[in-house]
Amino acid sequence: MSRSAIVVSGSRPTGRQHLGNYWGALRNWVSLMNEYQCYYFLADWHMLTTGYEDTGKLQENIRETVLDWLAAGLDPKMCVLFKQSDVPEHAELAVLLGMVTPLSWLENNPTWKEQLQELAKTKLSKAAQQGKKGATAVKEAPDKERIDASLRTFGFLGYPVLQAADILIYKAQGVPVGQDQLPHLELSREIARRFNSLYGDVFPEPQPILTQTPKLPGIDGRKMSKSCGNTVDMYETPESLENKVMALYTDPKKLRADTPGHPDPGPENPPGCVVYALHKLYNSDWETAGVKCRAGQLGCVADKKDLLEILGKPFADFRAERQRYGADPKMVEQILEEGARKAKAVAAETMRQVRRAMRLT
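Structure block, one chain, the form predicted on its own:
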């Protein structure tokens, strides 16, 4: 694709970003904005597909997310940063695309079924934790049936249609995705093909921009996720960073410093070592650390201290950038307003073409 090609991506505003967010998306977004016309949005409507019951911190989370994006290197002069709900054309296009999207495409979406199960597990886990705090909490904790019903909403089932609208409204040629996200994009492509077959060629079929997304484990070795409470945030203080690094899950075979570790303690090979996974990302000499560990020449505590020293500078640099952006209380609002203005201009023109193609005008 050329520099004039349009790339679109978005993320739910969950507040403070963690290393999984950075290595899985943000780092790649920063690179792409130097090559393409990029539109990056805060998917606050998508946030409601599963989090509609509690929106109390939504605006705070939007601000925190944007500050982390800026500190990570996203430049509003090089890309368009905006809030999804500030461009209502997304919703209009989603309604019209929904008219031509077969229900079976949504019901057979494997991602929807997987997310339904995963979210139900997460909510049940939180309910169980609340139950431990007292008998009242136990009585009020939602049961499995109520949780399952709370997720079976029109918005949750139809999120791929809104997702397609998010992409197609800007006529994106490229969408950065990991290998596991290809089915998401393919559904958007199918919706575009169906619309074009009915009304003429309005939308290009967005192509995947495959990214090598590291599977970054959390503190406890599971996938890094806020719902699991196992994240290392991008904005850790020296004290909190030390606490988290020293708590990182390590190879259980390392009973003593001189005990040889697992033959291949990579992040994708249980029982993996989270310390080693972070060495791979931040330490140019990560292979040496692995060799010493496997040979019984490096203990886990010493290894964590080495990692902590390596992480010191990138985390300090990030904190400094975030504090600089956060010093102006109006900056985030101004950036999002300007981004919405630019995005809306493009979206409005697309909708003019869509209405004309569907004979609505």
The other form holds:
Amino acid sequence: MSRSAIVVSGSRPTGRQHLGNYWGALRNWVSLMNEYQCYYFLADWHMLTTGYEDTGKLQENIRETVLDWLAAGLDPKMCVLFKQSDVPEHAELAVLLGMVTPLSWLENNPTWKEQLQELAKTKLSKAAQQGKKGATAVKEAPDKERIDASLRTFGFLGYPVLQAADILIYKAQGVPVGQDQLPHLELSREIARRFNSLYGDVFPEPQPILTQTPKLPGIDGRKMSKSCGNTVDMYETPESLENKVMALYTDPKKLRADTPGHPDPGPENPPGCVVYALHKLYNSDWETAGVKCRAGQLGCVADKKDLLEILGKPFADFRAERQRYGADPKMVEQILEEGARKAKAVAAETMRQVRRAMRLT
Ligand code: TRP
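I would like to compare: after the form predicted on its own, may I see the structure of the form predicted together with tryptophan (TRP)?
What follows is the whole complex; the chain from before opens it.
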């Protein structure tokens, strides 16, 4: 891609960002910002596709997300940083793209099918827990059908159409995403192709820019995610960081310091050692830690203490930046306003072309 290439990516404003967000997306966004014309946005409408029932924390989460992005190095002078719902042209394009998107493309979207199942499971177990905690114990059994129906909305099924609009409205050539987003990006390309073949060439086909980092495991060894409650956040205090690092999942077969361990994931130890995963990201000499562990010369507690020491500086640096940005109560608002203005200018021009191409004007 040339220097003038347009790059677009978004992320749902989940609030405090964790290391999975950082290594999976943010870090890549920061480095692309120096090379291309980048548009990065908070996908607050996408947040609603599954979170429409509880929007009480949305504004707070947007602010937390932006502050973490800034502290991680996103520079609003080097990219256009904005909130999706501040640029309603995304919605207009989504409506029009919806006209040319066959339902079967959406129903066969593997991400939708998987998420539907996963979210239903999470919601069901939350409902069960709340039932247990309630004073009157299990008043009504968690209603699997009700939960499933609440997730089967037009908006959630149409998630990739809105995502295609987000990307195509800036005529993006590159879209930095994780592996899990590839089916969505493929749909964006198909929708662009369909549109172009019906109304003439308006949209380039966006290509993925894949993040190199493998999926980061959370404290318990499963994929790190807020809904699993297993995150290491970017904004941990020294105390909370220590608690979390000391609780990281390690090879259960390594019972004592002198037992040879298997820090890497493998058939014998499927989730892999989370301490080792973090060494790989933060410790330039990560191989030595693995060699010593495998040789039975390094115990898990000592290994965690080494890791904690290595994490000290990057976490302290981040905290300082985060506090600096957080001290200005107006800054986030101003950055988002300015970003929306810039994004809107481009989005409005694309919409003029789209309306003309479709003979709406
Ligand atoms: N689906 C993306 C995610 O869950 C968020 C997103 C919305 C996005 N619109 C986008 C990503 C456009 C890239 C481009 O992370």
